[in-house]
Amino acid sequence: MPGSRLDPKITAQWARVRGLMRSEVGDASYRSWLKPLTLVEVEEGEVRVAVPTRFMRDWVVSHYGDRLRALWMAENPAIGNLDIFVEAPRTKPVVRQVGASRNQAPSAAALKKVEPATATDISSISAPLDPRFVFENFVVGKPNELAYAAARRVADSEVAPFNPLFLYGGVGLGKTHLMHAIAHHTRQKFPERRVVYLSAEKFMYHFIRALRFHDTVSFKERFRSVDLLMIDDVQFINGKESTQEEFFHTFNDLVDNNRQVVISADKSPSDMEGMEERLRSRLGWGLVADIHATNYELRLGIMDSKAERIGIEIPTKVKEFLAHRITSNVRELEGALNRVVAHATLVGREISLETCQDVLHDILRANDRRVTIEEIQKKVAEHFNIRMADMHSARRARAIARPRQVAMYLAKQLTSRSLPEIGRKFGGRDHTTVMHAVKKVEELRQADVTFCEDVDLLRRMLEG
């Protein structure tokens, strides 16, 4: 062991350096980053310290390297350099004995080498894949083109192109579709690869079960021997400290061995509350791809693709109507189309605008209530050719103030927000300013036909 060759004076100096670092960075950061450091040797004015992973080395060097060096030089003036290098921790052999209880000591003959997880082990932890979720069925548009291109690159590459690939976006925008598509494509192109896809909740379930049955070795064997690990909805382990700890080490082990990791969540790594700093940093280390809310063109393309797959002719006006009205997410849009088609097929009615409005009245009402102040501001700014920033600015020129008043008026008409809430969204204005804007717009609508038509057009665009 390297530690046995160290001079007791050097060992004492190292203990003081660690103690000072602990008092400076706090217990949490110390446990995460500095406690795993191992002093290997001090020779010819150089201190050599080992860390278990490349990521930990990079983090310690960039965040604590200079301070560690300074503290060493203060303890021992002969020290001139600090070398932090990667040395994988020595693993103990797995001890197993057939027929032995968990608490029974094994015999020497029962010792056996740790073996990688078998195909059966892998299939037992991987969730089933939806056969519909392939790249060929994914409709690409501006809001999702980066995420799609990154997913294709991961699925096609011999080696991990960026690790991890982190996909994030709102509910029903295509994160799970892309992850299933990566798994399908990888299994087809590289059949020898061990691919695991599961939700963060399932990962946590397997980990807790391993703890309960004292079988963490098998858990590590399974998850650290895969070639492609995909964890969906990683936000569900927020606040679960022990699960995050195991996930962090599994993650590092895979990345350090050049095995691909793909993660999805509803927020970017930096915005995930309840997640440890070191894990947030690690999740953002590769490529972070945002899947934005769908635009009108993408929603129209999704419905064209859906209609083609199910072999049903959908009138253009119906598709345009649904693309305008159902803007929340792709899942709801496809569900609405399924309802319309099912109704027409079962009842024998023609698919029309009237049918859509009858069948989808609940969904349409719900989407009517989802108009946001930000959407109103954006649409009004585009209509009057002003900047979005002008909605929040203090400028009082009529060319700016009038559109701002229209946006306040529409916010009052189309949302359930209170006057003070609306005022805050417009640069922190008082509720009396919003009241004045509503009154002014109502007066102008009565006096100016063109202005009234402009406001009505904006309202129809926002509602439909």
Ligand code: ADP
Contents of the next structure:
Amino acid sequence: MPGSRLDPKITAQWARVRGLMRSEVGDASYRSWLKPLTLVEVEEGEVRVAVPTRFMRDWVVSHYGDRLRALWMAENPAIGNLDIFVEAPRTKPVVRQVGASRNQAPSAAALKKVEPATATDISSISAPLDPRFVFENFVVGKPNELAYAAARRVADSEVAPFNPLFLYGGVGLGKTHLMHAIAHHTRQKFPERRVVYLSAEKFMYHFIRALRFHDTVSFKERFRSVDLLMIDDVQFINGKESTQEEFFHTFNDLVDNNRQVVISADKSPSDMEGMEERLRSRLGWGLVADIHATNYELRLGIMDSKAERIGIEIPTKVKEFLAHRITSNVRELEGALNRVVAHATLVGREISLETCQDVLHDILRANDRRVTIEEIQKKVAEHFNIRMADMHSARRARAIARPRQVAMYLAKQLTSRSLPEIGRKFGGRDHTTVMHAVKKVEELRQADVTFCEDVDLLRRMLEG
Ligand code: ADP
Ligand code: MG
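Would you mind giving the form predicted in complex with adenosine-5'-diphosphate, to go alongside the form predicted alone above?
In what comes next, the whole complex appears, and the chain from above leads the way.
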């Protein structure tokens, strides 16, 4: 037993490292990825930790490796290295005594093999729902009206109206909120339906477990009994071929049997890099609903709704200020409002513009630095005196194509958008067009001083 060789001091350190990780990553991720780690030995400044599968090793190394090592080093300065390696679990059959008294050896029939946890009821796989994430609390505006309408339709319908419903949009724009709302509504309206909501990460975890217990058949069987399956953040399924394959089959099965599937991701199916083409195109078969970045009206509406819900009077000026300045996403906007309210309540100050400036200076600064592709297009169009519409148009005249290329180049430099995303914002162009534009502008900058100054000037203006 490796456990017996370990110094109790080391065991205690490991317990603390695990405790800290748990509080950092949350219970769900902890259970999926960190709990299965087994400390095997500590030798010559190296901690060796075993995981049951290669897949898990890769995930743990890339997501938690650095942090684990840092926590170990903080616990024990002698440690310099962390080795996470694969070791298949020694599967002793787990036995449970049924009806055996203390003095009597259990008969063979009384020894019942305990089923692995994967054989439990499918509903237990569903993640808990946030009670606040209901349709009534969702503020609808231009950027999210399609996604909202589609979500309502799915939740209200007797039969799947489109399958799958694919919701996509940037972080903090309400994907999870809408999915939970569908679940709440469905459970209320059709109590007999089996609703399962889980993150793609969780889905993978269950799948890996099933693999480990050689139980993939019943894994699939159990998913087949679900009426409404929702998988959040499927971008995390990217690149893991076996899981993709499994996901694909489960998904096909459900759709073929008219079960509703709802998927969310941070990109559209066609932009999911590292996903098998077959799966990518299949995901786009139903309705693909894009949640766009918020606009001012929506943000103001959300401020109003939120203020009303927490029952605190917030001056209009303050709401306007926040809606105007915190443009990144709804999560951050809510966070900012909470912070201002908490602060004002704690120190007994009234909620004012000054409070906001004081309490939120970091968030405000971070939001200031963000430039959108639309702003870039607008500035560049103004500068070169072309129409904004030409940023999207198919016109190829150099007087128009060149500024468009400059705007693409700046979009690449100043935003974190991917090439396909940028292409889409320029009238649905291919990512290779964007790549070409970036290269072209770089070349011209080398060759032409005036052009170079122009581009730099635009850049400075946009960075403000
Ligand atoms: P995502 O899953 O897209 O990253 P979430 O659904 O977790 O985003 O939303 C982040 C936060 O913003 C949640 O607290 C959610 O309730 C809130 N939120 C997002 N969009 C809206 C909206 N349109 N109306 C009200 N609250 C919203
Ligand atoms: Mg989410």
